[in-house]
Every structure is written in structure tokens, then in C-alpha cells.
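Taking the form predicted alone, here's one chain by itself in C-alpha cells.
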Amino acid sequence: MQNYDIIVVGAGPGGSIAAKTAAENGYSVCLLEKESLNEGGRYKACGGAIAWELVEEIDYPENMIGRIIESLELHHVDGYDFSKKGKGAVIWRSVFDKFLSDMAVASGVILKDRERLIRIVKIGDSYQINTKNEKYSTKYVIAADGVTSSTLKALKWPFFEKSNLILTITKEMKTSKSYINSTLGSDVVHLFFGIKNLIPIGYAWLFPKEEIITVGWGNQINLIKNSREEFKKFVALPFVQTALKNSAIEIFKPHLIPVGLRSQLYKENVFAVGDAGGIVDPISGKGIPYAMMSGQFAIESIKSCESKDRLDKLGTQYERLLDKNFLRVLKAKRTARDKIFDNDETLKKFLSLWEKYRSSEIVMRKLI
């Protein structure tokens, strides 16, 4: 039996990052992975889009991204097109998230790759936790695998209701990065919207790095009857298909993505991060940075009820740091995202709107 003061499982953005605070406080921390991470890090179906204040806060080297983005053009099927300007990076999850596991490990962090969690079960005030390799105790757990968290699910908590899911479709398509310039410009992604003629809630994209282009199409999962003839429709558009025009698949691959807060996000020193929580923008899908910050808060949570002696206000002082910090944006945005896409002309509004605010802007003014 191997014995930690936090077990973290999933090193992902938000698994690494609440690894990395928490060796950095003084505690033993164990940072569990069920897939391989190797010299290239782990495949991770995601767009890849961060603002370039991410890339400077985490001083993330510029020869590790995959293409640097001055504007956002967003596509409305019905011929309407809006342009968002502001810097940001194209990165590859597998590098990027390797990048933050290497750092967990610079700070004293035991990494254990290949270790997926088989079993966990609470015992007096500890977890036990099972992989195939190993058995490991501790008294605080990160959530941090995902939005079908293998953690969450031993434990019996609530999983998401369908109409807070959104299931993707990505592919990453090879071509030159040449062709992608003079196609897509060599400095801008591309979102694609429609409700009647393309997707019912969510979006469509065209995400280039050096030489691939992320090409992905996310709609609710509860609205979608055939995801493969749906995604068919985008790949339709004229403009997608001179942008893929002799390109060669390399991945192909669904994942969910969650667009509401799960209903409990502590329990029992059982902490909810990122994807796993649900914490993520309901509007624009992003999830990297709060995934980032909900590792750091449930750590800083710790940190500071063991200072004060009261444990039993973890959950309280957790829910507190997110709401201060983005949670209750967060929630404004999914309340929001219904209206948003209730027809098309309010969608388009809130794309013109899109150009010259943010979104937790437009939402928090009551723009829309």
C-alpha cells in the first residue's frame, strides 16, 4: 500500500495543475494516468484553442505551439460572417499536457502512468484506491479523468443530464501549410453556426496547427439522431471543402464534452475539477483554463479549512473560490446558452455582439 496526503487522478490540465499547488504546500501527492505518457504525451480530441494570456501566464515555449491566432472568424450558414480580433495559441493537448505533468514532477510530484484506477473505496477517513498495478491510500481526492470520470462513477456520484453534454466529432485532416494559409489565412480558426441548417446548439470548426487542421462539430447529444450524417453536413459546406481539398485523415475520434456543472462538485474530500465537474464555458466549450484554476482552488480549499481547522467547510470554501473567481459566470452562461440558441436571428445577434465583447460581457450586461 502506497500512502499520499492527495491522490490526483488525470493528468490533464486541471489534474496536473491541482498536483503541481499541492506538492508545492507541502504535501505528498501521487498523480495517477491511465494512459501512456510518452515522449509526445497523450492524444486528446480537443480543438486546442487557448487566449494568449494562458500561453504568457504559463511562460508555455512558442516552438510548442501549433500556430499563433490573431482572430476568431465566426460562420453563421446563412451567409452572415463576423470577425473577433484577439491573440491566441493553437496547441496540441498531447504537448501542452505533457508539458504540465513535466512540471507537476519538477515539483515533487510521483507520476504513475498506466495506472487506470480500477476500484476506490472509502475506509474509516481514507480512500483506497486499486489500479492493476498497485494499491494506494489517501485522504483527498482530485477528480480530475474527464467527463465520464471512472472516480466519480465508483463513488456513485450523479452524472450529467443529457441536455448538459455535448458529443464531438474530430478529425485531424493533413495537408500543407501552405494550403491551409491561402485557404484559412495562417493566423485565424474558424467556428460555423446553424440551427436549422447545421446544428441545433453548438458549433462546427476549423482548427489549424502546422500542417493539420483540427476539424471537429459538437451538437447536444439529446438532439443529435445520426452524428456521422450530421457531421456530414458540415464537411458540405463549400468552404470546408476547398479547406480540406486533398488533405489525408490521421485521427478520427468522438468525446463528450460536458456545457453544465455537474449537481455536486465536493463530497467526503472528494474534489470535482475540471471536465469532471462540468466546469466549462456552456457557450464557447473552453475548458482549459477553468479546468486549470478548479485544480488550484480545490488544493487552496485544502490548504486553507486544515489552517482553520474546519474540514467540514471544504466543499463551502471550494464553491466559494469558483463562484469568486468564474462559477457563477459560468452558470449565467448556461442559462444563457438556451436563449442563445433558441432561433437564428438571436443567435446572429449574439455573433455581432460576439465581435466587439466577451461573452461573460454580453451575458453578465444582459446584451442578448
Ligand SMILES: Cc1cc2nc3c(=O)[nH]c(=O)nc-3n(C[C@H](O)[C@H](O)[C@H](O)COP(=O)(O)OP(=O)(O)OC[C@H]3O[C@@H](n4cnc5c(N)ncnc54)[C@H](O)[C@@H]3O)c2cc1C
Second form
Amino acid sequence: MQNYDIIVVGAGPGGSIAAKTAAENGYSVCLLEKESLNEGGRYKACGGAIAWELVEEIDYPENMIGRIIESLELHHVDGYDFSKKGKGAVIWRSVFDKFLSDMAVASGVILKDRERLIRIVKIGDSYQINTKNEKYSTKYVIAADGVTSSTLKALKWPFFEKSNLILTITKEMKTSKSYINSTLGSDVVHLFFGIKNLIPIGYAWLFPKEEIITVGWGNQINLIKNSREEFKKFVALPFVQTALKNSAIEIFKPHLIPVGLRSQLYKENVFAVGDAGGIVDPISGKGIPYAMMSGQFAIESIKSCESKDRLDKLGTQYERLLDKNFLRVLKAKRTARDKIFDNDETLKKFLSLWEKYRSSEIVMRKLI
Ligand SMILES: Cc1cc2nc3c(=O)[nH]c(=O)nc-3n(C[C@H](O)[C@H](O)[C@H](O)COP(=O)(O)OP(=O)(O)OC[C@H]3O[C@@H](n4cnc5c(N)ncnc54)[C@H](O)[C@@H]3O)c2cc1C
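The form predicted in complex with the named molecule is what I need now, so please give it after the form predicted alone.
Next comes the full complex, this chain leading.
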């Protein structure tokens, strides 16, 4: 039995930052990841769009970026186009996640990849975790194992409501860099909306990387009748057809995005971080920075409650930190999402506002 102060399950952005923060604060920490992180890492369905501030904050090397982005084109299928300026990057998740887990290891984290949590039980004050090969025990558990979190499932935490789940389909389409530049633009990502004629609640996208276009589609799961047919409707749009002409499919992958919180984010020394907690922007589906921040805040909560000898306050402290930094805004966005996607007129109004304002400003200033 291997014993650690903290076990983090899942080496996505949330898990790696939680583990790194824990090691930097002097805890013994083990990071369990079910996939292999070597040989280029594992594929994860994701647009991979991140803000330039994040690239700078973590010193992410430019040669690891799939494409630098200067603007976002918002297309409504009724024929309205909006353009939002702003620098960002599109990254490959295998490369990005490996970069973050390497940072964790450099801080002293013990990383065990190809170690899937298959069982977790609470015995007295500690948790016992079984993977295929090993047994572990720990006082604190960080569940950073994504939307379908096996950790939280084994601990019988309630799952997400269907209205808080988006089913996505991702296709990685190989083409040439010059063709991408001529059809999509060299530094532009494209989002496609339309409640009546495309997707009731959600959107579709074309994210260019070096020689690949990430083609994505996401719709609220309980509104989907036939996802493949609905996806085809998107791919049949003339703009999309032109962009994908002569491209070859490399990867096809469905995945869920949670767009509302779990009913609890903490219980008995277990913290839900990132997608496991549903800590995602409910309008855009952006989750990478929130996963990273929630991982950091889970550890800061442990540290601060231990120093004050107030372990009874762990859950309150975690939610307080989340709320203060961004959760209050995400909650307001969850309410606003229903209004925005209620009909095409409010959606178009939102898209036109989004051209000028950040989505958090639109929601918090009640511009919609
Ligand atoms: C199609 C799509 C497009 C997206 N586009 C964007 C975007 O452009 N920008 C953005 O910011 N966000 C985007 N997101 C959201 C983003 O991908 C997630 O919010 C983010 O990955 C959450 O990070 P995480 O660390 O919480 O979980 P994850 O990244 O899901 O990581 C969980 C990790 O846990 C591991 N794991 C799972 N089960 C176990 C187990 N039993 N034992 C051990 N390890 C386990 C997994 O292998 C994985 O590595 C997108 C999501 C999807 C589906």
C-alpha cells in the first residue's frame, strides 16, 4: 500500500495543476492517469482554444502551439456574421496536457500514468484506491478525472442532469496549411449557430491548427434525435464544405461537455475539480482555464483550513474561492444560457453584443 497526503485522479489540466500546487506546498502527492502520457501523449477531443493570457502565464512555448489566433468569426446560419477580435492560441491537448504534467513532475509530483482508478473506498479517515497494479491510501482525493469521473461515480456522487450535458462530435480533418489559410483565414476560428436551422442549444466550429481543421459540433444531449445526421447538416453548409474539400479524416470522437455544476463540489475530503465538477463556461464550453484554477483552489483550501485547524470548513472554503474568482459568473451564465438559446432573435442579439463585449460582461451587466 502506497501512502500519500493527496491523490489526484486524472492528469488533465485540472489534475496536473492541483498536483503541482500540492507538491509546491510540501504535500506528498501522487497523480494517477489512466492513459499513457508519453509518445506524444493521448488524444483528447477538444477545440484547444485558449486565451493568450494563459499562454503567457504558463510560459507555453510558441512552437507547441497549433495556431495563433487573432479573431473569432461568429456565423448565424440565417446569414448574419459577427467578428470578435482577440489574441489566442489553438493547442493540441496531447501536447498541452503533457506540458502541464511535466510541470507537476518537476515540482515533485509522483506521476503514475497507465494507472486507472478502478475502486475507491473510505476506511476511517482515509481513502483506499485500487488501480489494476497498485493499492494506495490517502487523506485527500482530488477528482480531476473528467465529466464521467469514475472516482465520483464509485463514491456515489450524483451525476449531471441531462440539461447540463452537451454531446459533442469531433473530427480531425487533414488538409494543407495553405488551403486552410485561403478558406478559413490564417488566424481565425469559426463558430456556427442557429437554433431552428442548425443546433437547438449549442454550436459547431472549425478550429484550424497547423495542417488540420478540428471540426466540432455540440448539442444539449436531451435535444438530440440523431447526432450523426445533425452533424451532417453542419458539414453540408457551403462554407464548411469548401473548407473541408479534399481533406481526409484522421480522428472521429464523441465526448461530453458539462455545462452546469454537479450538485456538490466537495464532500468528506474529496474535491471535484474541472469537468468532474461541471466547472465549465455554460455558453462557450470553455473549460481548460477553469479546470486549472479549480485544481489550484482545491489545494489552497486544504492548506488554509489545515493552517487554521478548521477542516470542517474545507468545502465552504473551496466554494468561496471558486465563487470569488469565477464561479459566480459561471452560475449567472448558466441562467443566461437558457435565455440566449431561447430563440434565434435573442441568440443574434447575443452574438452582436459578443462582438464588442466579453460574454461575462454581457451577462453580469444584464445587456441581454
Ligand atoms: C469537443 C470539445 C471541445 C472543447 N473545446 C474547448 C476549447 O476550445 N477551449 C477550452 O478551454 N475548453 C474546451 N473544452 C473543454 C475542455 O476540454 C475541458 O473543460 C477540460 O479538458 C477539463 O479538464 P479536466 O482536467 O477537468 O478534465 P480532462 O481534461 O477530461 O482530464 C481528465 C483526465 O482524467 C483521466 N482519467 C479519467 N478517468 C480516469 C481514471 N479512472 N483513472 C485515472 N485517470 C482517469 C483522463 O484520461 C484524463 O486525462 C472542449 C471540450 C470538448 C469535449
